[in-house]
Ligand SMILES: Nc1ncnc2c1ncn2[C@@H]1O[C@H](COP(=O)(O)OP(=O)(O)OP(=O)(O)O)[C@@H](O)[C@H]1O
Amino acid sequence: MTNNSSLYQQNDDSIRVAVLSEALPYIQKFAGRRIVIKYGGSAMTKQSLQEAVFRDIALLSSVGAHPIVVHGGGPEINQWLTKLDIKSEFRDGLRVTTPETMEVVQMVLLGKVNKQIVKGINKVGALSIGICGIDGKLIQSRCLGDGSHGLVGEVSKVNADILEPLIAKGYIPVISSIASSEDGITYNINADTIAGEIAAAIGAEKLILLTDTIGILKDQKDLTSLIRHIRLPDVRKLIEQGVVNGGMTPKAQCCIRALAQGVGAAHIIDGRIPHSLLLEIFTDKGIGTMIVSRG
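Can you show how this chain looks by itself in the form predicted on its own?
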């Protein structure tokens, strides 16, 4: 008579072997390639998800890929603004950033969030270094639009040479979404935007946006309408048709811009799912939306 627990163990082992076998060609494909990860949403605020993301990033590094992490920190910034009784306003999905707000943004992103991420990645066995767009003039910026958003900026130039020695030595850069202009003004920049521009500047194979949505949907009310694979021209059409709207629009536009500048593929995935990074990169089906230039 066969022991049932032994059968369950054999099944578990078979599943693990199948998963590893499926992952192998992807591991081989992405060895030596650069993968830019925008880290945000629930994956940043829930401890269990934080640990899963850090392990995923460390594993990517250990199998020969070169992950680069870009982060914001909206929830933490909101908490500190509330503590300090500083009112916060959002316009067009962007935080209107006064000089007073900018001080808090810098304090939270550079002094707290960035170092928490670095510490978390280092703890699971990888080596990461925290920087921001100001360091070495990694990112040069200018005021966004007509200045109605205050100290909110946009990327004018990326000095990718700053990242090259870090990547070559096997370090994982962790980049805060703060940058400055030629005349020394510090700007708060959307982290999705910075991730896309860095991905383009370093010739990344992939740009991955961790979000609180499952990806691009054909029908916003139907989660089963997830679009798993889509070409760049078709994403543009969905934006024009209003199928892609609201908060998904800037994310899709970020992906479009990155792909237009040579990034291999862009992914919008659900960071609320543990190990979503590995599921998207190392499995045939993936879990989110993959956008490609063609094919």
The other form holds:
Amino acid sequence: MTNNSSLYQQNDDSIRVAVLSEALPYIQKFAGRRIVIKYGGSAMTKQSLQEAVFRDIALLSSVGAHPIVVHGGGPEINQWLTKLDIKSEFRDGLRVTTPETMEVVQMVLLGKVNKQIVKGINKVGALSIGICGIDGKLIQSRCLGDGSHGLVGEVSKVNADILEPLIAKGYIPVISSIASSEDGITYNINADTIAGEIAAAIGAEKLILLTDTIGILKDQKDLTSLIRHIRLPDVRKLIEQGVVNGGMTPKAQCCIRALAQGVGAAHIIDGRIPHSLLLEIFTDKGIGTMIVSRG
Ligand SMILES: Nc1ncnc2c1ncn2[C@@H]1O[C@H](COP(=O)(O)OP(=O)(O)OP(=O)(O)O)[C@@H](O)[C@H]1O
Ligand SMILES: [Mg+2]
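Please move on to the form predicted in complex with the ligand, as the form predicted on its own is already shown.
Next comes the full complex, this chain leading.
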């Protein structure tokens, strides 16, 4: 090693040590706390990003926080519906779900996506376990609204008891957004909605929604219009005004419900940025949009 390169090495080392040291107050703050992470959008489809997310989740767990993962799987479901030549349409940001579509949604989410995430987290040294709303009756559901979205459900009850022994033993629950009603009908529920309800039911400190946009934009064509910090009533206004629409609607709504039920803060962040989770949790500035009840 030349003198110059050993100097660079020293610099690299001091930066690394400084960064670690700065993270200490955040590590202490979140030790023992629950953080619900909705994993969706591009962060899910690109392999290099997938690995970064799994490492972040494992890191959170090894520094004593309790991550709980809820996942969607829109792009993967679309691929399979196309392969099987099944048409599917979105209304109000939700997939209209026929019985035929429901079969595919269930097979793809539970059989493929869930296990891929569990495997990915296990591979980087943490221990995760995959379940869906049906397991242990974690989530009871009913048909959404007048049924015009088909088998799209809403949450009628959360039985978070099943999560407690898993969390206590250090397992990271990975939850698919499928649930069943009392009379045994299986429903497809938006994963944002599930994440919000789970966060509320387990008294999470934070709800973090990873997506494929930088956060809530005032104008979707203008990335400089990112809203960094917003209070609950103003989020409601953005929905009423139609500024928030499509896939952002269930996100905004689930944040509202989670915060109203006591979750400390909700964040909508860009899953396309490597390690966006750690940037959000372990830095002062954070990234994306932070939603709080007041203040
Ligand atoms: N005001 C807004 N600011 C930013 N994005 C918005 C806004 N209103 C609507 N959107 C749309 O919401 C989308 C994010 O929701 P979407 O459902 O597509 O992603 P996801 O939930 O992360 O993925 P998945 O549903 O597959 O899990 C954005 O890509 C954008 O098109
Ligand atoms: Mg979505």
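Numbering follows the first chain given and starts at 1. What we label the rigid core is the largest C-alpha set whose atoms superpose within 1.5 Å from one form to the other. Since we're looking at a predicted model, the values are computed, not measured.
With the core held fixed, residue 248 shows a CA shift of 2 Å or greater between the two forms. Annotation: Cα of residue 32 displaced by less than 2 Å between the two forms, core superposition.
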